[in-house]
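What follows is one chain in structure tokens, specifically the form predicted on its own.
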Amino acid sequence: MSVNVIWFKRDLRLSDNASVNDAISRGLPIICLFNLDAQRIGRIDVSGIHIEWELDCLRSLARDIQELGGVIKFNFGNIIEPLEEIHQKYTIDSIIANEETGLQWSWHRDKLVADWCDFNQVNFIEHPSNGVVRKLRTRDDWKKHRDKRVSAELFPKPSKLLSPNDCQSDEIPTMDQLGLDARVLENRPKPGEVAALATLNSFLNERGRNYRKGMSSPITGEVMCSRISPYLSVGCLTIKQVFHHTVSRQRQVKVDPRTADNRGFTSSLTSFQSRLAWHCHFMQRLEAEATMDEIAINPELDELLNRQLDQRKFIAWRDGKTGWPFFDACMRYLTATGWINFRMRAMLQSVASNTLWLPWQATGTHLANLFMDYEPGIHWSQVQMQSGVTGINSVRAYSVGKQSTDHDPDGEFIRKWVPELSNVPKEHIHEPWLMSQVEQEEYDCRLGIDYPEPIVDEKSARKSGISMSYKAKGDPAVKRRAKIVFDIHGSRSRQSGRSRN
């Protein structure tokens, strides 16, 4: 008996799934396959929370597949192992998958499957995923391709899956069964495709009303941000689906923007749409540079900056014990929940690279482990951009003090996540190092004992980092590389003046 295999990677859904739609149209019995690559487990950018989230979402997908009469096989190890087993028992006609934009190891894995298919005369069919365009030479026409891709019709959710009669689904193992562990997260979202769509709809119809105003603060952003990133990271939801639902909501709002249900959504939905485009834009970078976790896209610039790992600074940064209350609160919040809003992510990385002058590979890897929604294409693009190693972006050196007073003026967020400062009044909450000894005793917060002194003078260290970064950007070799980088990676939305990416 000939069968087709749907190879699920980071596309754990049945709706708007090109591979599922294609496999059904071919008429042969289908075996769904998920392989947890053993190689991933040992990677320094991979945390147990990533694997646990993926398995939970896979478990939800498995239930959906079985309800439609389908079967799903699970393997932990090398992807070739289950393919060999299925091929020997049934004979595989085609392996159908969605393209995955990942780091170098995933490219090697996909090439291994392609070579196996060639050797065994099996068709290997990969469908485009989201707005990422493969084999793109420059960015000149990227937006046209991306817009056409995400505005195309959604693939319908299947009503039935035909599977071999003698094939049984595997139980999706738990982390304990696999011998893996993950840190416990607070307020962890519900897994699966249904929960993903519910989260998106709650944003588009309720929570996102003040998105434009509220997305920058970790306090308001917790509710007002879309919170769909964990689902996008494992493919429970596609950018195309998000685009379609957002456009539909925009049409509703446009009919009568002043009703109670629609008021405030016009500008917020416009802002949200632009961020959907940035998602694809940054993912496209990884498509061309699969080693972005290790090598700067402007290596000449990175070499000149010559950041070194200072363990004392790194540990203080990592543990949220820098002595800068708002920064420490953000790092501790992220560690506890696996999520924080975009502006604060940028601040965490910027402070590491520009103020503490730590190498972006080490700090970026630690943040990757903290983010439940770790998406390599987004993450490493942002790490390199915030660290100033692209050569085509302005130097982004965030002032912790400004972010603190702008987004937590009363110290509410600080006191919650840095309990050492719970008794410190508003006038000192952003800069506790200015308290006198008497005040420290009064507010039960002794600097250097209960809460650390600042690891460095933030203002002067940041200014020094900015100065060194701009000096390095002026190097002739760096400028030559920057022109190449812009050709491959630069946004075409604005080509005069400073590049914006």
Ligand SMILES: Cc1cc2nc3c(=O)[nH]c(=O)nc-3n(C[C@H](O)[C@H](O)[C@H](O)COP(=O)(O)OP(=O)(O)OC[C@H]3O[C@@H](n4cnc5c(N)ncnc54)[C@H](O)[C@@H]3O)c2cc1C
Contents of the next structure:
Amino acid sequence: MSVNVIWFKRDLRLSDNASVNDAISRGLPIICLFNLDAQRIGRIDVSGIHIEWELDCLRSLARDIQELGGVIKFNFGNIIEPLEEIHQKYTIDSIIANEETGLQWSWHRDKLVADWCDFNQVNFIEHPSNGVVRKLRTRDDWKKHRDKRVSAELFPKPSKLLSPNDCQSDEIPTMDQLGLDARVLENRPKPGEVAALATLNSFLNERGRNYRKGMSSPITGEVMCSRISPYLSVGCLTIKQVFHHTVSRQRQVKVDPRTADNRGFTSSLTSFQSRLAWHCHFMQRLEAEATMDEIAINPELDELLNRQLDQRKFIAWRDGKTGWPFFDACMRYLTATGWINFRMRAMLQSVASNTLWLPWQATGTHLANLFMDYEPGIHWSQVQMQSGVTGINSVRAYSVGKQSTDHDPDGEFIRKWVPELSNVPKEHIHEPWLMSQVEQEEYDCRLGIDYPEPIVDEKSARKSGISMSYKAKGDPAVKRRAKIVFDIHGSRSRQSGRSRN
Ligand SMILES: Cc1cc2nc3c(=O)[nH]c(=O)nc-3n(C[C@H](O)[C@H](O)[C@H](O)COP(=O)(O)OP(=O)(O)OC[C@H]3O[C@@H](n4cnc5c(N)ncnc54)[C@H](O)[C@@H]3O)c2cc1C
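Next block, the form predicted together with the named molecule, ref. the form predicted on its own:
Full complex below, order starting with the chain above.
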């Protein structure tokens, strides 16, 4: 019997799934397949929290598949193993998958599958599933392609999946059963497609009202940001779906922006749409350069900056023990929950690269491990941008002091996440190192004993980082490379402000 295989990678959903739609239209019995690549487990950018989230979402997908009469096979190892097994038993006509924009290892895996298909005379069909354009010739037309892609009609959720009569689904194993572990996260989101849509809808109808103003603070951002990123990262939701739901909400708001339900949403939804476009823009960078976790897109600039891994600074940064209260609170919050808002992510990375002068590969890898929503295309683009190694972006050196007073003026976030400072009053909470000995005793916070002294003088270290960055950016070889980088990766949208993304 001939069958078709839907190979699920990072697209754990049935709705708006081009591969599912295609496989159904071909009429042959279908076997759904998920392979947990064993090589990923050993990768330094992959954490147990990523695998656990993936397995939870996969379990939800497996239930949906079986409810429609379908079957799902699970393998932990090399993708070729289950393909061989299925092919021997049934003869695979086609393997149908969605394109994945990933790091180099994922290209090697896909190439392995393509070669196996060639050898076994099996069709290998891949569909685009977001705004990333494969084999793009020039960035000039990219936006046109992206906008067309995301506004295209959604693929419907199937009502039935035809499967071979003698094929049984596999149980999706737990982390324990696989011998894996993950750090425990606070407020972990619910897995699956239904939860993904519910999260999006609660944002579009209620939580997103003050998104534009609220997104920058870790306190308000926790509720006012959409929180869809973990779902996008494993494909429980597509950018296309998010785009469509947002457009329909924008139309509703436009009819009468002043009703109680709609007030505040106009500008917030516009800002949200730009973030969705950024998602695709940054993913497109990785599509063009799959080695962005190791090599800067402006290698000449990176070489001149010559950052060094100072273990003492790295450990203080990693553990949220720098002696800068707001920074430490953000790092500890992220470690505990697996999420933090954009501005604070940018600060965590920028401080590592520009103030502490640590190599971005090491700090970016640590952040990848902390983010539950790790998405290599966005992550490594942002890590490189915040570290100033693209040559086409302005130098972004965040002041911890400014972020602290702007986004946590009373120190409530700091006190919650840095309990060593819980008795320190507002006037000292941003700069506890200025407390006198008597004040330190009074507030139970002795510097160097209960809470560290600042690891370096933040202001002067940041200034020195900025000036080294500007100097390196002016180098002729760096400038020449920046022109090439802009051709391949630069945003073509007109910029009124300081930087090109
Ligand atoms: C150093 C650094 C690393 C990052 N790593 C990741 C990562 O691994 N995975 C990830 O999804 N995002 C990453 N981001 C981007 C951004 O911080 C997150 O997308 C966002 O905080 C996720 O929360 P949300 O879904 O509530 O976002 P919202 O603000 O509600 O935005 C909605 C969606 O738009 C997209 N988006 C928002 N901001 C950006 C941005 N600046 N660039 C690209 N896309 C964006 C995301 O898909 C996001 O889910 C990183 C940012 C920085 C500075």
